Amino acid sequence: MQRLILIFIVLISGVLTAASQSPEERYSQAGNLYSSGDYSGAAAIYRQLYDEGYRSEDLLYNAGNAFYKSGDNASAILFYERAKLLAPADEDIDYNLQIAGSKITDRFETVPELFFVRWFDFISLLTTTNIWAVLAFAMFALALLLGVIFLTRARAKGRLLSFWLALAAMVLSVVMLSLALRNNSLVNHNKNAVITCSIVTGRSAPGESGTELFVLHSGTRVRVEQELGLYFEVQLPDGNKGWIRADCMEKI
């Protein structure tokens, strides 16, 4: 009994220590932890500032990792993921990546992506979402005002060229507004996750009863396509679709 209530007390101090400590002090203690040796530790104070909301390129990095380190080969490649939003052009995120994903047991025929969008993506995730608005509502102000000018000076000289400087202000505004919106989507609605379980079956339907069409294996990267109480209907890679349980897999 004295033994159970001094664990007890152990517990609650671990807990009350934790709590106590700032973001900042918990990060250096991980950081710490992984020099030690202590991966598992150091993932897990990694996941639990995730958790409590804090996003950072070099904390989801670490993440990565720390998990890559303690064997934990899906979370791994869940946290490059989530970093390589924040950075697109990290090199190390994208080389750290292709070996966590060189690991994976699933091999799929993928459907090419065209090269518009995925450059559309990328300069999204150059800078944030607020960035983009902000630049965005300065070029319609820069537009409007161009327009004034535009209209109130007939006879001034450059009348028309503040014409077309309004219109490309414009133009500007409407494609930093969809940068904006992009970026909105693929950082805080993305729809790709990553397969957590270590082996699960795509099925027909939602529910043990559906037909199976496939067999998933941790890491495996999926895109949701519908939500359906505990059961996600996925999109593979290659294109093919199947509902999964919601509990193996965790959204980027």
The other form holds:
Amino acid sequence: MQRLILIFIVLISGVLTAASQSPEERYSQAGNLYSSGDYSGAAAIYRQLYDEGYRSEDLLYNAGNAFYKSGDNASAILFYERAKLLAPADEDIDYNLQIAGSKITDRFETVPELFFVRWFDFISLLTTTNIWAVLAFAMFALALLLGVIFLTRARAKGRLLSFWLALAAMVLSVVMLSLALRNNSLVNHNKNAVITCSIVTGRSAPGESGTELFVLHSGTRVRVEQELGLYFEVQLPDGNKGWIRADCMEKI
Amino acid sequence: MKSIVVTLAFFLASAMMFSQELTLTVDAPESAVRGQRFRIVYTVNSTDGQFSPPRFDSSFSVQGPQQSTSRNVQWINGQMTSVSSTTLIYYVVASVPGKFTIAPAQFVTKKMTVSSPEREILITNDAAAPATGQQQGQGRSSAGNAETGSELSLKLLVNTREVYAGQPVSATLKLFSRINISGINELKYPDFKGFLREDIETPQLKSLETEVIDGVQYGTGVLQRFLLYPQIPGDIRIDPVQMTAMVQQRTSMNDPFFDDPFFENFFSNVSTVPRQVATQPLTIKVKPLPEPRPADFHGAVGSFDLASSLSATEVEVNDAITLTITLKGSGNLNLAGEPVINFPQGIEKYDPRVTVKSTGTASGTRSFEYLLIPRNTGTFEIPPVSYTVFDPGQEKYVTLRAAGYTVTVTGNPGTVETAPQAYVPGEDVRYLGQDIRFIRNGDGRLAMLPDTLVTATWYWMWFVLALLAAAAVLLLRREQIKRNADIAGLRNRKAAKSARKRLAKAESLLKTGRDEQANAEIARALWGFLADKLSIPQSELTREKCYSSLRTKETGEELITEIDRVLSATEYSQYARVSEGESPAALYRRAVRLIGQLDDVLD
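Output block for the form predicted together with its partner chain, input the form predicted on its own:
So here's everything in the complex, that chain up top.
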């Protein structure tokens, strides 16, 4: 009984100390752990901050580094990919992702995405979905204003100009809105996932009964096509599809 | 052979002339081991006589005798002295332990009889004997062969049977012999699979040393000492070491005629026969080193100390200094790898010179001498060397540290460097390794995941609201335009009416003769009509404005000039006498016609 109380007190105090530390303090504590060589300790703190809902490119980048150094290459790739969604033009993330990616077992002949899709995605990731949404609304409002001017000021001098400006603002608004939607689907509902099990078999049907189609190793990026209970249908970078256990992957 | 017989015959004859005191001695061990062969040697200082052996105990198995005679003859001042002796050797194996008495033996010559003293012998039960295998109870002719099998053995002695991988095993190859060996023909080592063999310098075996083991005298000699470094864990068998020794062996003629002990002396021969012996196979248990191995473990197993020394801490640029890392202790010094030292950039490092000084079996020093040449001036930090070894005694990894140094490099690097590298403007950057980049410090700019606008309904409501607002603005504006348009229409419709009213007033004024007032009324009618028809406010009403407005309505130039004339005429008549211009009645008619025309055109 006494022991139980003791354990309870220890647990409570543990929770309290964890709660009393601000996320910034924990973040810098993880940085110190990393510097002193305790990579798995640092990775645990970064992971916890991520799970609590904190986001920043630095946090995700550091988490990737900590996982890489502690030997968890799959998680490192996962976090680098996540960081890349917040900072698409960051050169450090690309470099580290390339190093971590060079240790993946599986190699694929990948077909690169169409250039305008890549550009569109890149532009959509340059800022957050909410900023795109606000800008889109501002453009919409501007287009309306110019439209009203065009329609009411029958004899004003810049009547024609206001028409073209209104049209341009409307097009911009539509583009920005689609950027906002694209950003949201990339950052918050990304269909790509990273294999976390060291080895996993892809089958032709969900469950253990399907014909074995392929074997994947940790760190490989796949695209989730369908979700059915404990199994996800994934598409490999070379286009093949198969069903894989859902607990063997983590979405980006 | 013939000469021997002749010599012997001569000695036999001459021995008759000298009578001498006869003695018979016996040489036997005080104790022997059951089942082990021992020798009983009788020696008598005479050659002619009859030796009668004692009656040995029935539990003794006796072979022999081997008989040999010798004679030494000296002539001194014409006096001849002769010493002769006969030796008889019995090989005995006792099968029952206990105390036994060897009865006296007798030697009978023509003149006298001597007896040997009585000897007691203790036969013990202990059977730990070095000899390998025995053959007994065979025929006489094979007795000689049998004896070498047991009398000659080869042993591989190791200091331990259980080691860690890499921990050296000290092994000694030792020969045990109780017979004469004239030489060693061939020493064949097995391949020592799983071991790395390192020979220790061993002096060549020249003579055997006497060693008594379990009461038995052996001639022993160390053939070779060596160290075995186990390379793989597991129970590793060492195959036998084989040796061919040249053994001196007595051969006898198996001729029935000469099958007599007496003749044996004359017709037996000592010959050298090759004989093979081998060690027993050994099994050494090699334990694997515990995992995980530290990163700076380079294979050194043993008990060591680490020291470092630097030849100079203050040096001119391009002058060489030497850093010596010394590993001292016992263990597998030869297999200890080079320590990893991260020399600062700007100091040129050459591969170390490795020297091993051995001070005995598997102990000594191994030193790594790094030649360093500083190529830049400044202060350089040579980091402390850390070197992890496995200590089998403590059964764990021990990290050794040696001090680091700070080197101050002075001098002018440019002057010296230009000489050898005159035509090299620079050098490519050397990339030493690849690793991920370091983490970002700072507060991390952490932010909670915000709600997304595009998925929120109220965001889309903004668009609807904005659209509604714009629509409302448009509607209001339309309403206002419409209302303004109505006012203009009213004025338009009323224009002709109010103009006719003014013209009627002018007509009545004309009739009463008030021409000036009539003219003013005509002008007012025209101006008012134009203002109402063209929707021009009264304040902005000028001739030019009216004309430009009329021109945009494409009323025609004649009409405009007509308006201009009428207006000028009315203005003129207001300031001059009527008689000078047109009559007011004519002007009135023109004005009526003009307003009618304008009403048609502008409607």
